[in-house]
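Single chain ahead, written as structure tokens, the form predicted on its own.
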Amino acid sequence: MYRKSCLLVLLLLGGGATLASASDPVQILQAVEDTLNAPVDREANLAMELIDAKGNTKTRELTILQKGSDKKLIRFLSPADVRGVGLLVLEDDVMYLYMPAFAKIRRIASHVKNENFMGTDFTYDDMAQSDYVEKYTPTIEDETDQHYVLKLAPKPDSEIDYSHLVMWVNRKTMLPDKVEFYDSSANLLKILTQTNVQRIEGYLTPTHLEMEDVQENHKTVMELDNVVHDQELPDKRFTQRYLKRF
């Protein structure tokens, strides 16, 4: 099983850089995956802003826990209407959503994973994605002094709704500075950008992320704070029982 990570984050957190061969797109994509999944575990706070076409904003606060590449827990801290809502991601793309208002945990069905998560511009799958090599076939579209530009085509059995992605991989950090998402008709749907990369406890981490839905003119902006790595988080924190705790 490949090592996986939101939000968050997805796509959403970085690790330690790894060199890749410019002639081998699979090796480049593997280096991205290894960099994203470098920490043993990770905990962070997240300030989120949802911005609609008229410029109206909604703010949310979250906390994110991740262990390895296949365990992640995302929980909303505020505002009151989403406080306590949690998403648990486990290996083999198993996901559970907890809604405090109903006091129930439900497993996210495969056909729902491509829907937007809690009003953001990230799908459930986006939040969990990090196993790129397992799910995509990469080809090199371009190379510049700063980036490898990869086109990622979903593998036939990956159950991904995007027709393809285009990823700008930073040569120095081996993190994706930008990812374009194309819908099933091959039209540009969303753009993810990751900036303000910091080395936190030895791991390169982008602390400012934006996902823009260019078709709906809607944007999700996220700022990471209080990032801590390698705390030896216990497995019990990534269970359905812990998902209901607040």
The other form holds:
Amino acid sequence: MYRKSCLLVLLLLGGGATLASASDPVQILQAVEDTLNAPVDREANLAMELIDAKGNTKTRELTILQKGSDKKLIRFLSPADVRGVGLLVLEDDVMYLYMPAFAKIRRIASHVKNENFMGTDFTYDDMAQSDYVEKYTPTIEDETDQHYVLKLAPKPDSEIDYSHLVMWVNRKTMLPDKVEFYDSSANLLKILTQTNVQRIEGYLTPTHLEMEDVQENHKTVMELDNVVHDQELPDKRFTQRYLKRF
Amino acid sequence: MRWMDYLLRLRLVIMAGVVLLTAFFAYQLTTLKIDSEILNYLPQDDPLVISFREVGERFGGNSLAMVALETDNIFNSRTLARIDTLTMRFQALPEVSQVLSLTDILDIRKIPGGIEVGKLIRRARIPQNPQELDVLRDYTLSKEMYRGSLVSENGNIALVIVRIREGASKTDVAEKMKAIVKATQGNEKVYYAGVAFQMVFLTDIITQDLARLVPLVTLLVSVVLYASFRRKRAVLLPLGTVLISTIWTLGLMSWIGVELTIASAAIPVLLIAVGSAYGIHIFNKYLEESEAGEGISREAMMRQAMSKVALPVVMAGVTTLIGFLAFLFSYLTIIQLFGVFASLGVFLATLLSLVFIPIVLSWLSPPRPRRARKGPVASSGNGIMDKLADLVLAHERLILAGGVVLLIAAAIAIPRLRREVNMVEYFKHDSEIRMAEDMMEADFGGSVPIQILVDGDIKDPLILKQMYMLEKYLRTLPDVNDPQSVADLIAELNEQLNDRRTIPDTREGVGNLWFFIEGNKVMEQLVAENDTQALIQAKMGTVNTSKVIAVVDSISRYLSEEMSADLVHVRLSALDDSIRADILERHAAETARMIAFDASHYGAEFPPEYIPALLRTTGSPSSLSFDREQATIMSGILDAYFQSDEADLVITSEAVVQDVVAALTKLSMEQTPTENEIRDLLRRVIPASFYASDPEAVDFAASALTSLIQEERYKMVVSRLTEEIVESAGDVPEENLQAFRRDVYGDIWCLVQDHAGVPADAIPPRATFQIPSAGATSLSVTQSGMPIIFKKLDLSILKSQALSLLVAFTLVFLLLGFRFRSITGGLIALVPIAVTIMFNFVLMVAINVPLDAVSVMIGSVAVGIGIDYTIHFLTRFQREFQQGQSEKAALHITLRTTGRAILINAASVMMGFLVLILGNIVPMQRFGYLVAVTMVVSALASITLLPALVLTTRARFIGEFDRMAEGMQRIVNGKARLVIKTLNPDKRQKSIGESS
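Given the form predicted on its own above, what does the protein look like in the form predicted in complex with its partner chain?
Every component of the complex follows; first up is the chain already shown.
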């Protein structure tokens, strides 16, 4: 469904493009995107914790494989009842879902981006945030010693549900340290924070992410490990045939 | 009368106090709130209320507010745009947890090889041209998911459903929603439905009715008072008293934060109509004294009047209090509160009559005597009253027989007494909200949800299957529509992805489908507490309380008798043949039951024993052989697999593919091949060169083909059986046939699955060792939601009625027994009241008026006022009789004086209550005319039945009926023969003279 669903990885495993001196908001945003899109391919494990308002916690584990901008594979490892479930995302708005319980692959087409992904606080859209420049018009709200603070307004045709985002771009890493999401009535809806940035094979990678839905009092915490970049993943890893192999 | 001295000495202080208190409470009155929440009828610690609120908290709120737009065809761009605007603005309200509408609903449709997930109408992409709109209309109306839940069947009404968070003020949200709707443009007819709007509407009409009816009653009572006395103070004093006591009562309620309800809203009218009697008594007595004792000082006159009237007024007040205080024993909070504050009001009215009126009168100049018109008791009606007396004397036994007949009628009627607790029934049929609810019932299956809470491991297929079966059962119940839960969502996803509408048999199967809906907003209403609780909801398509209760009872019966609390997972393939046969038999019976539910839902009829017989013909699906036609289908499917991108083996030679397909088809037709057989076949038929670079491919292919072949074989078995069943149920309406076939197919699919559930107590002991202990699961199921609360309310209203009458009767008996120093006296005095109340019940049954939170109070009003009549009558009769009048003469005198006064009082109280007919709240209207009738009956009973009873029983508390021992005289008087016994001849002479 979600062409960019795996682009979460892009967001997570950003490289280290730098920006000499710029106060042009579009350039800053472009630099953020370039940083996020730097590696050729990547593989990572992701541990997710979903915490509801009462403190109930659910955990999810998955691996993500990505090559270029049109080949992604997500594989669930836990909980047990979804172990082996795989998502292969090859073209815009189409993905293949493998359900091991039925030994079956099903094609899933979708244009819904504002639904939450697998019970997390990330929508499919949130996870696809590598095409900021295409979707948003940025303006500079503030500049501090550490951050450019950008306000991102959706472009008219972008079908985005948020009224706007506010992004704190780290001047050193050119990665967003924090993003605030405002709902269609311009009330604060969610806050994304990215911390524990590590340089992995030359690419700057935040390894701890939290997305908090302040309206529902629900939170998703993600930890990234076993990150590998540029291992020249073969194309056949991104086929229906391999989707079943688990 | 020392208290009069104090009163007169402190009159300035007291009056200042009265004025100040009145000002204070009048100010409080401005903030009096109205509580229209039906949950508050019950005590808040009632388990059902607690459970209802818990369900609300856990599942995103259980109050719905619905806005419907009606136009010829809602599939036009303007209406859809309006729906979209409403949806977004409602969503922006912080108290709203979810909004569902055509412009914000997830749509899943089948596409080749998979599904498409999207919004029915994409955001900001409302179709503009007619063709697109027609396509949208046809598609939307074709799906059960939308038809009858978001859009009416003929596409002329669309619904926007808003779920309100638990704890938020429903009326506030509803008001805000109304404002939002009013701010949008459009020609559509707008409806507001659901509990939140009902509450707003009820609050509005209670306010309106109070504002309109209270002045009207006041005016009417003023006219009656003025017509009777022709003096301004006769109007102002009694009326002032009740108005002040009403202000104090309601002001106090507001001050201490008690909100007005549909029951206590009757208090003002009640107090004005009933309470003014006390003031009238006092004023009347004062008038008498002032006319009798000219030249005495005003204060002395006042003292004299008060000394005679205070006790009767207190008695009248106390008896009325008794009627209302009896409600303290009611289980329903709303009735209890009414009892408390109505009693308080009566108490204050009594007290103020005794304080306020004398003080004011002590300041006023004595009334000018008007001897020409002799006060309220004129003599023009004496003839009628005399005739009545004669009638009573002549037909005492007939009258008693009439009473007995009424009691028998009541015994027949009372069990048939209908109850009504649904708020919707409070509204007139032509009211806005009632029309909206009628529309909801007709086009959307109702607006009141049935809720069933399931506790257990919800992702366990056995539990989901129990839920799914329960939903199938719910669909068979009359007036129950659209059951929904995560179980049928899973079944539907299974149909979309695997072509079978049923619950998968394994936890993994469930998990793989659940994956799709995890985190979706709709899940908030379906599962909670980390998937250990689920909610099944259905719409109640009627507001009729007895029908609602019938449904509640059917559900309760199903939950307790048909559902198993403890279940055990078994794998059929791992069991001994004999045990497996046992379990399969049970399995077939269960499947038959599901099919029977489906058949009943879709309008088919099945001989119940037919289905299991049919299912038994299945035998083992793995070992059935297939015909040529089926072989063609199988080879087509195998061919498609090898041609597809997901084929595990890439075979580039078409000839080899054909060979493999042919070989596999042959292998598959007699029975389901094992994975090893398939692997061997692949290795044998396919040259090794095709998988040399990827040796694992053969194993993956063997595994994939095993599942594929097995599933195809199952499909064939299930299809064949489904067709047989659907054909034998020939009377399914055409439009239901497809859905019926789909559901039966899903039901039968359960039979071919390897995993099954068995109730823990149904496992044969010899089988226990074959079943892993980890396979046990348990669930508990509780009914919640409004319908079961309605049932509780219904029962409570009935109990309240019985208990309040019992308490009132007991107190009245004690009071009257004490008053007349006689147990018989107490019992006899009860009879007219009892008969009046019985008459009321008979009348209610005869004209089909239900017992509800308001009409339950009629009995108490009847007691409160009826006893006054009884006391007045008996006191006067006793006095006349004991003063030596013959019983006939005593009756004549009593009827001319007290009897007449009773009738006048009944008439004036009746007038007061009849004003309620002009109100907008249906139960209040009914209350109005029922009390009016009751007043007449009560008055008549106390002047006919009561004397008849006294005369027949010759009750001793009245006097010595056998006092003329020396003889009896029969006096023939026109129509009647009657026996008069008198003590001395003079009196007898007199009475004879009178009667002739």
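Numbering follows the first chain given and starts at 1. Here, rigid core means the biggest group of C-alpha atoms that superpose within 1.5 Å across both forms. Bear in mind that the values here come from a model prediction, so they are computed numbers and not experimental data.
After superposition on the rigid core, the Cα atom of residue 82 is displaced by 2 Å or more between the two forms.
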